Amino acid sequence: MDQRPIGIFDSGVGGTSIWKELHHMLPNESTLFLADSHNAPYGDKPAEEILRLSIKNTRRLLDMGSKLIVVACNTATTNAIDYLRAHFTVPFIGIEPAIKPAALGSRSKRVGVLATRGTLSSHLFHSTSKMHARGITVLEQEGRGLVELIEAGKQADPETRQLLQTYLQPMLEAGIDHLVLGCTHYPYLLPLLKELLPEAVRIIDCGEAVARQTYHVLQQNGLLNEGAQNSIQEFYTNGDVAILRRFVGDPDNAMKVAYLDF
């Protein structure tokens, strides 16, 4: 049994759709969420800058007491964590783009990503793409300024729509039948999404995913918390803390939300 947290981390508030998933399924394991919305968004950051970037909450979160960590960012992982696994001795889960359950299930060979601009020109991505989507039509598309309206809370703004359906349009012109959602902040755009998408477009993330993976390495690294207490559930941003609590879903503020400089 052990009784240290998972550490998380993301370029904003966007990775705590992951720590949703992972907390649904791992109820008993404490968790330690950084935010980094100061330097939100990685996506059109140098890969030099995300991997700095990367290095530096993956330090934070050993320092405080982390056993595994999760990468919760699509463009930090596919542009870092063969680094951190390299250089740091916990386990690493990373989160990529779920091209393979889009592909496997097109029936129109076509499938549309939004991602950031970090992930869709890295060389994971691309490998990835190659590997699982053979006679299959990827649909590329950056989501500019995405992040940054969800950053903002803006997220089912008229802005934050029009700027959606945008992007969507040629994907469905072109015929797509899945979209992945290559970001972790994406997720809350679903209701937007859902609106915008013809009911035959099935929309993919990867945070059920993600969390099975983690209590797969939790299990054979013999780090599960099995233990009946009470788990410690503590986030961390360098940015405006009301937002993130309005992510976590706390308003009764019985979780502990704060402001950390790192």
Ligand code: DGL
The other form holds:
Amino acid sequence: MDQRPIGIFDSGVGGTSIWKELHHMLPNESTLFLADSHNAPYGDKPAEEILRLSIKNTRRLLDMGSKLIVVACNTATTNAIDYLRAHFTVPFIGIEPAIKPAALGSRSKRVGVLATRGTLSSHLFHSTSKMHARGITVLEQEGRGLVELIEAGKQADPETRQLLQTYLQPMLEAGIDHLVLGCTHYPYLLPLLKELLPEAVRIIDCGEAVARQTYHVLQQNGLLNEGAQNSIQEFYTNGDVAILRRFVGDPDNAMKVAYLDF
Ligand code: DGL
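I have the form predicted on its own already, so could you send the form predicted together with the named molecule?
What follows is the whole complex; the chain from before opens it.
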């Protein structure tokens, strides 16, 4: 029984979509969440900068006593997880665009991936995509500007709707029947996506798979907290606390959401 928290980081508030899945599946576990909103978006930064920020976040979470780290960011995972696994001793769980289930389920043999430039240009994304998408056309679309809008709390604004429509149109014209959400901010666009996409297009998001994988890795490493102890959920941002609180969905102020300089 290990009561230390699970550390989670993202470039900003998007990773709370992963935290929700984790907390749902592992309610006994305490969590520490770092939203690096001051440095968002990561997706437009060079790979070396994404790596530097990922190391900074990891060190902070380890200093705060994390037993395992969830990289709740596709951009950080695809650019930094190999390095993190090689240089730190705790287990890491990452998230990558879920091409495999989309490719397996596609009838039109055309799947769309909406992700950041940092993810789409990474070696890891290319090798995974090549491995799973044999015989399938993968239409890659950079979601330029979407992370910034979500970070500003504008995930349902007409401006966001219009930008999203611009990105979806070419993929729809090409006949995709699956859309992979390759950024942990994008699940917050689901209401708009459902409005804009025909029903026949399946939206693939792998937050639940990340939670399942975290459970298995904790179990394999003897790190699960199986006690009935009350777990503690803490969220820190180097950006706007009120916005992070809104994404956490904690209207009663029951969880700790605070500013932290990191
Ligand atoms: N949530 C991050 C991801 O999954 C957003 C990256 C960014 O800040 O551009 O890729």
